[in-house]
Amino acid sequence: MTTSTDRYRSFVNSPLGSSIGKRLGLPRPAELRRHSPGSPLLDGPAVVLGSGALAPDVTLLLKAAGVAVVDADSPDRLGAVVLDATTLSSVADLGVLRDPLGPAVRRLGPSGRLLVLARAADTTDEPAVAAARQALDGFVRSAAKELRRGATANLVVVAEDAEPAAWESTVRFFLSARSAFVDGQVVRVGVAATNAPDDWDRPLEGRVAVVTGAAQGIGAAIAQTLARDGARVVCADLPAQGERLAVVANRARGTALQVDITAADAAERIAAHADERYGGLDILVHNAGITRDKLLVNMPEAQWSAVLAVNLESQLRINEHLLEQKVLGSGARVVCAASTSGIAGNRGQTNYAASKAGIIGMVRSAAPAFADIGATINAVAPGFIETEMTARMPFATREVARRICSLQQGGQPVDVAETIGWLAQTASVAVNGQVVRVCGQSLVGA
């Protein structure tokens, strides 16, 4: 599932290239640690800082996962630094971000993790409290730009009354190699009752998933990753992609469904296929999408309409039908593919960016209705991902796109898939209405 076309990264990480790169002062994108079944949660011990209510439970989580938790002054090379900043209430309290956090971060190893846990900055808070809490946003995003050797920094905002089970899947995701290309992000975890999976290596065991646009690229990686994590997968794509779709479905040990998602009966066909083959539907991944790039002043109506129909209207219509018919019920997970283009815009992509921004609006608006039935809807927004499509980009454009993120490289399709797999877990019920960028903290959409 890994596509490696970044020859520069491969070269500067080779013995010869590393030597030349150091002499010339060239940037050296790290080889990121990615998840494989059975791999440890962290590649090294962890330090847990802060005196908030979450710190003891995080320590228990890490120890239960087989991670050694060491003292702040330990000389060990660290796999992660976790700061419980939930008690911050003044500017003076922010001193913890420099010391002892700063010295601990200095000891982070390759692909290390800095994870900050906080409370939301609410308009009802005292100004000093809100200021201290909001300061963490800027701190984490800036710290992420300073880390080296593939290390990442992220912020998890935990609701006041959230039990450990509500945030465990999120903490595990951001600490693990599954989040290799998720950097500088802020995720909010609400209050919802849930249970941990029997096996964190197969958190989707027994669940039924439908992935649209599954015949290639990111869609194929999603199907295979969900299947690896225990889901039974329906791989859906256009009839014209039938041969490729069958290959992906076979690899995922799932079934293939040839369907045009813009067709009036697409939702009925998806529901019927999932029910006939597996007895229901638990996870729906709206991955299918198209581009028809052209400057706005030159864009034909057909290109405009086609992109909106595939990327946005189809998702709205399918979601509405599956909710009305109660195909999606308690425990359902819907994950939609947005894009950093929908956040920051992109020249020649007014139609595509509008459709992807529309997905973000849809997810945020629909989240309360999903929560009412014990379900969730979230979005992922990929940045530059190494696919067949990006491999055809002009060389200079492709190289710039790779280097303008904190991790100085493009992501892999599996990086998007891993993020979707986390959001698809039953244990992630407290994450709802969120948009998570999978972009290595790109300057585009930052």
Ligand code: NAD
Second form
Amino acid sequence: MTTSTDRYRSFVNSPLGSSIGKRLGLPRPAELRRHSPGSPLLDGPAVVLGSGALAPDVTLLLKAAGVAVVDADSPDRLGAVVLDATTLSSVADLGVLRDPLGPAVRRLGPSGRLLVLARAADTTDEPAVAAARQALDGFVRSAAKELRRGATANLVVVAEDAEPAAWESTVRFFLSARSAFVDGQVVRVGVAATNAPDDWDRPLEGRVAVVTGAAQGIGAAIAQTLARDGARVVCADLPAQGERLAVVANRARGTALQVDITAADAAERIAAHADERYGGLDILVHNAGITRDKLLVNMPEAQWSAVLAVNLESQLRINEHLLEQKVLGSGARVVCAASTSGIAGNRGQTNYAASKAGIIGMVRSAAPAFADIGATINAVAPGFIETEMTARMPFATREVARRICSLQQGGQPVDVAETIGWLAQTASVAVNGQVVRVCGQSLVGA
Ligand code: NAD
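Let's see the other form, the form predicted together with the named molecule, since the form predicted alone is already up.
Let us now look at the entire complex, which starts with that chain.
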């Protein structure tokens, strides 16, 4: 597989490159901490601030995960700062963001985490309370842009009566190295809750997943990551990708299914394969996607239709069939690949951006019906990810695309895969209808 390597990042992190970079004031993208099985949740102790109802439970969660929770004024280099901001209800209350949060953030170590927990601004009819809650949105997105050395900041908006079981998988994800390239995001968590997994290192144990477009790139990483986390994986891709698909399926100790997702019987074939091999289907990852870039004024009908057929129509058709036939039932998790192009738009990609924005519409609209059966549907929107697709970009365009995010680098396929792995967990039942960008807080689609 040819993916481009970020030689600049390696250079500015070398002893010579680092001193040259400093003198010239060049951007210095950090080596991001990524998850490996058995690695600790955080790389250092945590500070928990705020007097809301969530703070004690976050402290318990951290201690249970083996993280030392220290005082706000301890001199330690921190792995995370968590602020329970659920009680903030006035402009004066926002002062806590400057102090004590500001000084604590100064002590965040490399790949540290700033995580703010809040209530939704649109669930109160008191303007001052809504203002204080919404202020956190701008605050977190700005703080994310200020953090350095691979540290991230994210906001989790927790429903009023949510028990810890509703938000634990989400808080763990954002604190952990699994969220290395997820930055400046706002995610809502509802009240639905299920039991925690027996082992947080293998949260997909016993689950059956189908990943489309699994033969290469992001899809191959998804297959491998879901398998690492305990799932049995059906790797689906076009017959023309048969050889590569077999390699990926073997590596994930799963099975290969050669199927064109635009075929009328694709849903039946996916369901039949998962049923025959594994007795059902719990997780469906709609990852397959294509680009056929052209300016709108030059867009041939075939290129327009192909992109919409693969990226959007097939997902709509497959979901509808699998829901109708009750192949997707209680506990099902569907995760769809959107794109930051579908949020911000991109020159030459009217067809692609329309298809990816369509995914977002589909996910938001379908979420209540999924919730009714105890299932969820969410989207991930990758930004610049180091794959064959982005390796084909012209050098200068690629270099700019890499640097225009807060983390100053492209993401890895595994970063998208880890985010999908979190959404696919049984314990993530309260995360539904969300669109999570995996883009290092790219300026595109911010
Ligand atoms: P890729 O081109 O490397 O892989 C896509 C896979 O989908 C291929 O293996 C291909 O054979 C398969 N596929 C295409 N049409 C199919 C069909 N009709 N039936 C079954 N399989 C089919 O792409 P990637 O870079 O790994 O991207 C994966 C997903 O992430 C896509 O949906 C893409 O739009 C999205 N995405 C990627 C990036 C990025 O930077 N790479 C950014 C944003 C979004």
